[in-house]
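First comes one chain, alone, set out as structure tokens in the form predicted on its own.
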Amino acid sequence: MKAYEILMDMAVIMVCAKFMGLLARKLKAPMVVGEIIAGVLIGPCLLNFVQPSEYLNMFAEIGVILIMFSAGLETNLTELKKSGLIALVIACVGVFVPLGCGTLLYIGFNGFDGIGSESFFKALMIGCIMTATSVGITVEALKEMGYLKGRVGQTILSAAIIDDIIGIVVLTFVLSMKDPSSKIGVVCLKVFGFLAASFILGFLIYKIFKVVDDKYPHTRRIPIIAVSLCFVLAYVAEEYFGIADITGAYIAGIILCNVRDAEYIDRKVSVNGYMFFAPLFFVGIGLKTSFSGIGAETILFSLAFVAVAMLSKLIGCGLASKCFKFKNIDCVKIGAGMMTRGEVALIITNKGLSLGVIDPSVSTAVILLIIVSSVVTPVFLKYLYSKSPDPVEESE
């Protein structure tokens, strides 16, 4: 392929991730569903406009380390002090029953070789897959019923975020694990050196910032040198330590998150990240997606997976809940408040794809996930805040 051919190609990519993204924001679904869907319709799978290329997935890398970046710019760390133990207690079940849960499923599907096997590797990683919570959804729609600020709302924002932080880490350990030769006390050592290092650096990194961003508030520079500091740490995790990139930039976001100007660094990276590489890396779900190998066993296991990724949300963050003495009715509506999922179990996918430790299939089981748990969510939360509205936010 010719340097200039991707010009095209992008162009092509852009106008229809835009319009199937407006498409799906008009049926009440994530534009991230309708961007996969413009690309299983201009690749391969139908209209072959556009071939899949390493030039698109070199974008398409830089999209998800932007995307990662962006999550950890919006981090609220005051909202994390401030939630304490029960948001935690919530997030590490959130995270690990669905682990489990999507573990036994592969195995029950697929057969069990032994903890250390091939197998077993490609088993975590769709645990991984299950563990991502996204709760853009959830929050439109408690902002929309004026639930949000309520003690189950917030409850469900504050263990989401932790839920993305102790999902990253697991998934780091894993990634780390991808090798057969490698022992978990060296994995251990690697996950641990880097958190360790990014803390101590990271303070020393803040404080310098902070001089930089009071000196010189909202200039080019303080973007410029943040994203910068986003690429460098996204390559030492990769090169150094072994770990996904995707960490190192959700850590550099993490690092910066207080800053002044961290809301401003977060616009100028989502004006390029957004509309350029995000796009692509979407688009290229859709690209590697294929249906050639869809059978009856294929199409059982999505929906086995959609079953118990919702599932093992809503029952795990659910009696977690109850040991914290919330009503029944709000330990669903927590339950139900976590269940949905979106970009971040399309980049653990994405990963496993390009390891090659998981197949192209389980990305349609990915897609359906995000689509049914976008549209359930929002309405199982709406039928049971009208069975049992909050009543602190009635009072305010």
Second form
2 protein chains.
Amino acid sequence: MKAYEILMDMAVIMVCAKFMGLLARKLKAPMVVGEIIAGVLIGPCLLNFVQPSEYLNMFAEIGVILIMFSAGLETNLTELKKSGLIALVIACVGVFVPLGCGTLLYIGFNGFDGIGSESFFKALMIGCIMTATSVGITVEALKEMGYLKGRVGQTILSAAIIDDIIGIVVLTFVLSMKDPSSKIGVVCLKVFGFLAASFILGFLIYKIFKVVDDKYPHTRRIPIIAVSLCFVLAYVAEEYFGIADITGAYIAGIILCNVRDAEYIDRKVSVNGYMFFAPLFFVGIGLKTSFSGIGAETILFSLAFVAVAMLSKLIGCGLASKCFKFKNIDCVKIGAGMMTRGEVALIITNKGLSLGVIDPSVSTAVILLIIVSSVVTPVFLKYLYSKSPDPVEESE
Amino acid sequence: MKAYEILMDMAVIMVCAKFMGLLARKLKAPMVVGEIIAGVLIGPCLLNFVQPSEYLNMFAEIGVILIMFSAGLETNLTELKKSGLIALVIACVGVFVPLGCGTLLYIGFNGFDGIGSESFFKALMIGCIMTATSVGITVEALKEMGYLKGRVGQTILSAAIIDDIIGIVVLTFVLSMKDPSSKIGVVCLKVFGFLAASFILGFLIYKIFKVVDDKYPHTRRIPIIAVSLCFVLAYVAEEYFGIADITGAYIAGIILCNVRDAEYIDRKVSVNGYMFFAPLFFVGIGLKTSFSGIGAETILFSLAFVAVAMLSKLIGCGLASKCFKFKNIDCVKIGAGMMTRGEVALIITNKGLSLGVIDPSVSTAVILLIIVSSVVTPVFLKYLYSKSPDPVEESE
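The structure above corresponds to the form predicted on its own; please give the structure of the form predicted together with another copy of the chain next.
What follows is the entire complex, opening with the chain shown before.
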């Protein structure tokens, strides 16, 4: 492939992704759904304008790394410290209940071959996909109604942040077990070794970066060094610890999230993201989608997958909040707010696909989950708040 | 190569490029020179941290496209209309004298096989490399002394813009002749066909884009559509007209340079450029540099190349301005101001290298030219202005 030949593909992808993304937003669906559909439209499945290629894959991978870095950067550690036990418990339950339910769902469809078997690993991956909350849609809905600053809203927000961190730790564990010969002890050692090393080194890096940042605020070198750090951590995670590169990128984001220029870095990373890399990832998912293998069982699995993913969050987080003396309806609000899924679920799916431990048909189920949860959640929340407005917000 | 493996290379390249670029700027040399030296340092030649790869090449190519697009976007058509005949004549002479001298230089070293021969084509490419003025350094020097708004300063600025456009047309012609079987009539037809089509279509695109831009100013879709247009034109130029992709990208920039959001687009493109793509291009040149083939003749050729490139601009532009009743010393100032070379000379060299019509050793000569011209010009201009300050500026 000559270098210039990729230009046409990129142009088509960028324009279609933007157009379909805007269309999706108009229809109150998440923009990523529009971008995926753009990929299906222009891909081999339908119009065949663009074929998946190694180069597009490379761009998409960098897109994923940048998205995870950005997610880490946007973590509000100060907020997190304040949120305390309630959010922590809700987040834990919100990770482990869907993880368990997702695993059981896969076993229900495909049978159980014992812990440590390949099919058990596949089942765990399905569970992992279900763990990642994406509160973007919820936040928007709460903001619109003016309830974001209420107790329920703040609890959802804090729980979602912790949920992300726990989710990534769980994913890291599961992915480290991909090699069937790996012993659980070695896996634990690797994961804890990496986490410990990155938190100790991370603190050092944070201190050094802070000095550089304070000396040269808002200069180009700041985001360049930051992104390089993200790339290095992603590489080191994969190469030396056998841990997912996305974990490394996310941790790089957390290390730098308290730096004064964190928002500035995030903005620069986002420009690269939204123009080239991120659309190539989401469109790429669409490009690789194939309708050929879809039969009755796939449809049944997809529907069950969506139902289990949403109910496990709703019931898990709802019951967890009940322990902290929330009113019944407020427990439902918290559970409902945690139901939405987004980019991270797709990224985990993609990771599983590239490792060959997830069937291509799961993509369809995940896309369906994103669409359904993002449409249902805001409607459901509006209904709940109309029945019982948040008292904290009313007194303001 | 696994996707994550490129991350480490990118991180090393980005950080080293930035560091060496800043060091170069401290030493009053152009930043690109620092970036190239970074490539030599970390490349197979010396430390061997990073090897050239297909993926890095792809990024570098996109970098080139974005740089040329940006150069087109920064064209000030309004200024151009005002500048008139003087600048046009100086620019023409400033393109054709170096083109002729460069061609003769190559023939002097390698002999003449007749017009239409491969060696004549190679000679023309050497001429083309010499045509592209890069006034960045000159503008900075004039600004520092407070003479940019003077008559001489404005003449240099306008001439440099026209110089770029004529230079790209000449390059387009020369590159279209790369196929030895191509008839000059067909080449002319293709080039004029492309230019005519892009100016007619360009006007249409400009009108449509203006409507979109006025409706959605400063939204993300504006730079996305703009960059896509640039990619499409670059692709169409290569694929259907046999014309260099960089010409297409440059024309896309000119088409959009009068749009209200031109500067906004340029800024977004630059963020992508300086973070990922552009450093990969300049560092890539360093990576591919090899000292193994450098003998006495290469050194002699390089020195002659630098001397011819600088003197042909100095004398050509100087004499041309003499026709417009400039004082002798002001003619020298104009000639001196046009001597500097930069990115575009490198881009043309790279184009020639990838087509196999330029010897790798020419890279070294071009890098030397950029360094020498960027160091000599400001010093020389300061000396000239100290002898004869610009009267226009003094009266202000």
